[in-house]
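Single chain ahead, by itself, as structure tokens, in the form predicted alone.
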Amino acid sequence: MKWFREAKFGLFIHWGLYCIPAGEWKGQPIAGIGEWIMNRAKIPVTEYEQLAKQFNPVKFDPDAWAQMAQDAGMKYLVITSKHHDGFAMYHSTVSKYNVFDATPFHRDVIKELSAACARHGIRFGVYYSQAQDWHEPNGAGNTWDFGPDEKKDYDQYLRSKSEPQVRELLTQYGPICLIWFDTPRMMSGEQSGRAQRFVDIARELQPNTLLDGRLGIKGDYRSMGDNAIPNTVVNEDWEVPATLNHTWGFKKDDTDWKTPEDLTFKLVDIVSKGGNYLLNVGPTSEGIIPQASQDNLRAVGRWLKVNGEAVYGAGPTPFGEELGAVDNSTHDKKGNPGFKIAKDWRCTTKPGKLYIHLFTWPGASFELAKVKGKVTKAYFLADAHHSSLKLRQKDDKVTVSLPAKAPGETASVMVLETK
């Protein structure tokens, strides 16, 4: 887990045949996330398969993608090797329904991107839909072509396609830092023996490969819900998978991009609660990551160049009140009281250091209560000279005098060195 705890920030990539319709089928916009179009529009396998003949992303440049992840300050990358539509983005010998054999592109995307990540010092991982496969008569999820899931020979699908493909990914594509499994239908509880088979394959072939929390049994770390950032510190290894807009796979009419400021806040917020942020892009059918995605991620990367010390390998806040408070005036779908998120500041930690991320400039001074130990120095990471700020400490309360203007644009990080 060591690298995962250090990394904090990763790039998710959802890319497959679904980027061709890009949210539209036979002239009609299809509601929901782009990569689910086959399911949402109930597209028959024989029709959806025809997309493979159109898939020719000649502008795909694996080094440019890895470079963008590096520019964004991301330390690992996870790409869809097979999503629920059953189409493999690598040269699989298990099924001809793959990017090498079934498309005019005739290249192995996973192999090329794995090599590019190695060149750029980015750890490489794969998403693999182990349970749902809408292309296979016995895979889960396609009820419009193949009838109800409970009547299928599900183990036939697992043993003939899913398990052998995971073996391929773990033997032919270099070190795999993690496998991101998803939607564990018919794989948990009494049926968890099916999930265990995947664990056994991974432990046999690449013991260092991490398994996420969506296999059907406990993984090496916990996967939070999509875009679901917890309200408080979570004392285990965890990750939030998240979108830059509202979809994972490319959808041409979704241009509601999260701003660099919002992305930076979410990254720091997640790290201050003990987690990792896996942020997604959905490339186009030409093989281009939308420019707005690139611009906003690179802006986060510029902030990290200055303030990365307060993010990479940093631990959670020892405080907690800055995160917000329970709001009894609102309730979620389950009837639980809501939570009003506070956004003024966040704290991340390393031994002997408190990093105070100021998202709202507090004015002439910043006050912090419940500080353990003695604060010996305060300075800003944006100040290359680490010039000392004036501070007073009385018992567990610290007051730091601040300049009139924030030294950072998105957020200024003040370091409090403690004994």
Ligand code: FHN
The other form holds:
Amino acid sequence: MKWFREAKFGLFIHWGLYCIPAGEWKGQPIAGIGEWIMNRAKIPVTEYEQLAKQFNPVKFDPDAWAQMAQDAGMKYLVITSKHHDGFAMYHSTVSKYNVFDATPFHRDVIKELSAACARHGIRFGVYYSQAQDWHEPNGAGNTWDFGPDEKKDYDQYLRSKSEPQVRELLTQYGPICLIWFDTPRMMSGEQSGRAQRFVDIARELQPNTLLDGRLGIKGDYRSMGDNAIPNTVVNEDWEVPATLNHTWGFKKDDTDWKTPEDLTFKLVDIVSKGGNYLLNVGPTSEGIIPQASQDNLRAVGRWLKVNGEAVYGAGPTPFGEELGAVDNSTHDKKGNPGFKIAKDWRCTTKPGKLYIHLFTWPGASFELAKVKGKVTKAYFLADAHHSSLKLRQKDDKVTVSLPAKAPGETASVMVLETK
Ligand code: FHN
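Hand over the structure of the form predicted together with this ligand; the form predicted alone is what we had up.
Let us now look at the entire complex, which starts with that chain.
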């Protein structure tokens, strides 16, 4: 887990045949996330699999993708090796329905990208849809071609495709930092023996590979829901997968991008609660990561160049009141009281250091209560000289005098050295 706890920030990539229709089928826009188009439009396998013949992303440049992850300050990358549509993005000998055998592109995306990541010092992981496979008669999820899941020989699917493909991924692509399983249908609770088989395969072939929290039984860390950032500190290893717009796989009409400021806030917010941020891009059918995604991620990377010390390997806040408060005037879908998230500042920590990320400039001074120990020095990471700021401490209350203008962009990070 050591590298995962250090890394904090990763790149998720959803890439597969669904990037060709890009949210539109037979001239009609299909609602929902792009990679679900086969399911949402109930496209028969015989029609959907024809997309493979068109898949020829000649602009795919694995080094450019790894370089972008590096520029964004991301430390690991997780790409869909097979999503729910059943199409493998690598040269699989288990099923010919793969990017090498079934397309004019005739290249192994996983092989090329894993090699590029190794060249750029980015850890490489794979997403694998272990349960849903809409291409296979006995895989979960495709009820429009193959009828209800309960009537399927699910173990036949697992034994003949899912398990052997996971074996391939763990033997042919170098070190796999983690496997990102997803939607564990028919393999949790009483059926978790099925999930255990994947654990056994992974532990046998690459004992260092981490397993996410969506296999069906407990993984090596907890996976939060999609875009579901918890309201408070969570004291275990966890990660939140998130989108830059409203889809994972590319959709041509979704240009509602989160801003770099919002992404930076979310990253810091997550780290201050003890988690990792796995942020997604959906490349196009040409093999291009949308320019807006690239620009926004690189902006986060520029902020991290200055302030990364307060993110990588940093622990959660010892405070908590800065995160927000329960709001009884609103309710969530389940009827629970809402939470009003406060956005002025966040705190991350390392031994002997409190990092105060100021998203709203507080004015002439910043006051912090409930500080444990004595603060010996205060300075900004954006100040290359680390010049000391004037500070006063009375018991557990610290007041730092601030300059008129924030020294950094987006959020200025103030370090409080403590004894
Ligand atoms: O169904 C998938 C979805 O397509 C996407 O891959 C996300 C990413 O976390 N996971 C599932 C829904 O939670």
